[in-house]
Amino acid sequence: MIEIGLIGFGNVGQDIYRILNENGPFINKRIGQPINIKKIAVRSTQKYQHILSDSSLLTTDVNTIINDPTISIIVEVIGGEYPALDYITAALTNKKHVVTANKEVISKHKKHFFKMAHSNEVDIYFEAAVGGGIPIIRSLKVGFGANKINAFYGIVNGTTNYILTKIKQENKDFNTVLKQAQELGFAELDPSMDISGLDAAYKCSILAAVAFKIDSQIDEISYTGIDAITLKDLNYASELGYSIRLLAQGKRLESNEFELHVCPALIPIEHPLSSVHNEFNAVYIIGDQVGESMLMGKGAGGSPTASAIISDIMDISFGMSQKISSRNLETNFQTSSIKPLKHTLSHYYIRLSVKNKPGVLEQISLQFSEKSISIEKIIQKESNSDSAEIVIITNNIPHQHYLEVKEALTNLSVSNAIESSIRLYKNL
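Answer block, the chain by itself, in the form predicted on its own:
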């Protein structure tokens, strides 16, 4: 029998317990021996007694799980950096395998964990940390193992994808859709980590570690959220042949340099990522041998996350009777550098409000010309006697040039405001 200790018993923890009970017979048959949850660490045992048929499984002392010699696998589902970092470190030190869905702690401390696991001849798995139920980590490690991964583009936050979908589909404003998402459980009461792009940035760091074998940290990844995206932008994008998604992007350049950033982006309407709606996640991979591939599935919720966690438990269990291969550990990160955002190239969509008077387009065009920026498309949209709205698509330019022309436009006497500016990816 393989004994498991569970730290945390929220929605994900409860779904792990439920799935192991409902699907236990065929899971155990596949493994060759039973998988059993021996103990569950919680803050309050009274809160969860009604859920379990055997309330003696509950404990408020995490150390009783970490120090139990009969428990082989620790599953951490409490989230956040602390105290999860201490619990995982203690578990690995005690030569226990670890399975976690914690993107923040893995993103920040992956190199530390991999070294600890390797030296203690155990493993740490984190499939559920990115993409919910999508097997993206295992696919990058094993399925695409013969490839040099050249790029990935991921919709890896279900909350923001749901919001962008519903703003467009239901013609509602950002705050109305956010409240709707919170009521349905697709957004937290404090959604700032999702909306700001920080959640996706943690996941971008993890994907980079697995795809590129580099130890990027969150302060090296530029991230921008979706709070400035409006229904107008989504409609204009559609008119121009694009959709808007919050993308986590990683790209291999030359001489061990990489691009890593998270931002809203216009992508061609015919691209597979444009068809990913609501709370679904997807990661689009470009490998040197396999070419282009995309994995899609539910990226949020207790059941998809628990499904990924149990697949990790099963993977560890398959090898319990053999010496650990450590194929899941990245112990040899290559020396790398992350290209500064100001030097990265992109097309840009810019929507600005200007005074409705003769010569405005000429003055605006002059700002781009002085920065050696070509305009691929310029269209005038809504207007009244006082103001007009202009949408501009630039050519492929360095981010620094975009910042310079943005400042010039802001200071222009005929400019009222830059209402929106978004990266545009023509060729993913």
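Positions refer to the first chain, counted from 1. Computed from a predicted model, the values in this text were never measured in an experiment. So that the term is clear: the rigid core is the largest set of C-alpha atoms that superpose within 1.5 Å between two forms. What changes on going to the form predicted together with a further copy of the same chain:
- In the core-superposed comparison between the two forms, residue 344 has its Cα shifted by at least 2 Å.
- Relative to the superposed rigid core, the position of the CA of residue 31 differs between the two forms by less than 2 Å.
- Core-superposed comparison between the two forms: the Cα of residue 422 travels 2 Å or more.
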Second form
2 protein chains.
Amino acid sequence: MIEIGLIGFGNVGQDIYRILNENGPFINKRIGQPINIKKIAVRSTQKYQHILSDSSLLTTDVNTIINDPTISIIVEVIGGEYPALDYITAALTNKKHVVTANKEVISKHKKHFFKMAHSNEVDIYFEAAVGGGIPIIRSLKVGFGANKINAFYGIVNGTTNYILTKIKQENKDFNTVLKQAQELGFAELDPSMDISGLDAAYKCSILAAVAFKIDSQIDEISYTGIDAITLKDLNYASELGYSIRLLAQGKRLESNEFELHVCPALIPIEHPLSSVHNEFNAVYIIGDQVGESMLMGKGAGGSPTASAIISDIMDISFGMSQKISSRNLETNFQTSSIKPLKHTLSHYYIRLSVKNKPGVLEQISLQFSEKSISIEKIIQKESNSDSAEIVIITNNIPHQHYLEVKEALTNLSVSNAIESSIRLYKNL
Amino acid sequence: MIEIGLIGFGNVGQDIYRILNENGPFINKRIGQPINIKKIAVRSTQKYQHILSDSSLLTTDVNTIINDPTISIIVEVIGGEYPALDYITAALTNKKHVVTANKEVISKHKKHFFKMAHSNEVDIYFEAAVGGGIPIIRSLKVGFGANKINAFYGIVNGTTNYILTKIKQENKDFNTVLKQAQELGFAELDPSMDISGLDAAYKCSILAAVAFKIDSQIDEISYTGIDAITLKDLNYASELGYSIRLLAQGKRLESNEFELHVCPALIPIEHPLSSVHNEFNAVYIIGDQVGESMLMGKGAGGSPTASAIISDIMDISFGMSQKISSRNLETNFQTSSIKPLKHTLSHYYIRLSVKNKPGVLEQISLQFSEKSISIEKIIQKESNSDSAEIVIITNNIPHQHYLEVKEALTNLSVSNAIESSIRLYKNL
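Please supply the corresponding structure for the form predicted together with a further copy of the same chain (the preceding block corresponds to the form predicted on its own).
Everything in the complex follows now, all chains and molecules, and the chain you saw is the first one.
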């Protein structure tokens, strides 16, 4: 049994608790032993009693967690520099592993924490501090571990990316969109830390620590926010073939010199970072061996952040487990069945060559309606020859129905050939 | 010292050797002990002697590697089912960890290998078998380890993605582009395994094993290739707001039933997978907690594949090391300096409000040329009012020069205001 102490029980803390309940069975199987939240430190217990089946989990005394000899991992989800700095320092001193989502405290005190953890023979993990649920920290550490990382470009602030996306999409001005973002919970009531670029700058210094192994402080990183970006600029950028994104940037130069800064930038519209919309985050990296890679996902919110925190807990647990295979091998395959293709659903794109004469379209349409297939879209272009081309998009149908209509169309005297038929997904 | 035995010394094998030399110093520091390639098994030693400084590394007898008690990790990079199956089986039986890039043998024999590895208390890693340098396997295992994965959609074959991209981009037909891809080394001389979708189907079954923990075999996965996709279809798709990609798909349905298949599909043009061009690969996953995430990178080629293989070697080495911190902590920060923003280079997008009268453009241009800044692009739209708007894109200049021209423009009597100025990157 691996005992966890949780400091903080807001959105993220509650989602950690929920996920460990919901997905606990397979998470515990992977680790080889159960994870258990033993205590949760909060400012006032009353507020949370209705959420917990066992309210004796709650305490207002953080020290009962930090000093509990049975607790081996402390999860800090209160955010901000103080008192998180003191709690983490005390936990490491007491030889407890630490997992945190706190970008500010990690950005400012990473060197101190790493040294303390090392000398106390414990570990400190912070996957959730950059890019929420995106496994960017561990990918830089291990997945790209054979690479010298030459550059990173990160969309690491969901609030500003949401605002930039919506100004353009909805043709609105900055303040209107900000208000809307606040109503939807994508922006804080005081959004200044996001808008100014400071939040992204903290994350920039963390990425630089992991990618470049350098300890930059926030005052070395120049940052500009998005408050000066207007709809007009987004439209001009678009006309010129660019999108605008707030980027946390790091670049390795000659002789151990680095560029580190946060600013909005025009980037080519066909660049993968331009496909990162709304509250999504992404980090684009360039490794000397792997070349360009990008990781994209949800950068904030309780569930994605809790997902990253639990992955850190799992990583520490693998290290505590004696089984070499627990991290990697899949020895518990479940029995399953694969659905035959003919029963799977999809829209279909069908391109037909047909005879160019009156009544053809009616006959074609009839084949679809007889099989209860709706035609969602149809294109027929003008033709001067004997044959014409028709493109049809169907509604969502079983593959079997598509095969039937295909056969019917093939046998139809007015159709020359089905030139092409491809599945079509409106949503993935 | 961690001794490695390499079976195969083609492109990938040679890149593993090269990277362990080039980046060995920091890789060894991370692991806490040096990695050493002790022996390389090849069919004929002559062919490779000129590449190696120490040609005594080469052997034509695989058994000297598999039976060497000092070798703890066997790296298999010969590909194909046989004799790889025998070599891997023998290595696991001899209690050696195995790292492989071989999608076919893993797809077909994964259950057998996992059981063998487990009972021999060793591990088998195969990050390079899907998506080349993209850390998708370890992300599914650990980074998204708290999630029930509900679906994956992978562009996992670089050859077909290259062909689909080029048909559209260059307005050419399938056969012309295939020939071109073969000349550039993006397609094999016999491309049938890629074109038919079989390669993607192997990878689909591996992704299903890791994402869903099910052991699907290739005959349960229906696959269709891209040989029937024409330029016409790609153009119609584009007109309808879609791109076409070859997708390896997995979806969790009710009651332990799964959809697994490979086929080309129309997907919305604004979907992140549509931004995956040329030989790039990507896997889009949907986790029950983390939501939609995508990992993108180079899916083939010696360096990206070797990058993934070395990450697997590192993962195994962390497990063999006694230091808890070696996997994660950064205790060796290097000294570095951050380049001041004013010395960093960038193109600039500048939007000016100017007086609407003759000679203004000349005066504006003069400010730029006096600072030796070239104007790469300029937009001035018709205006009926007293003021006009000018948008300028500069060449790549130091921030300091931009600040100087900005000041000059501000002081100019014909200019009303610099409405906006944003960095612009043509390449990231």
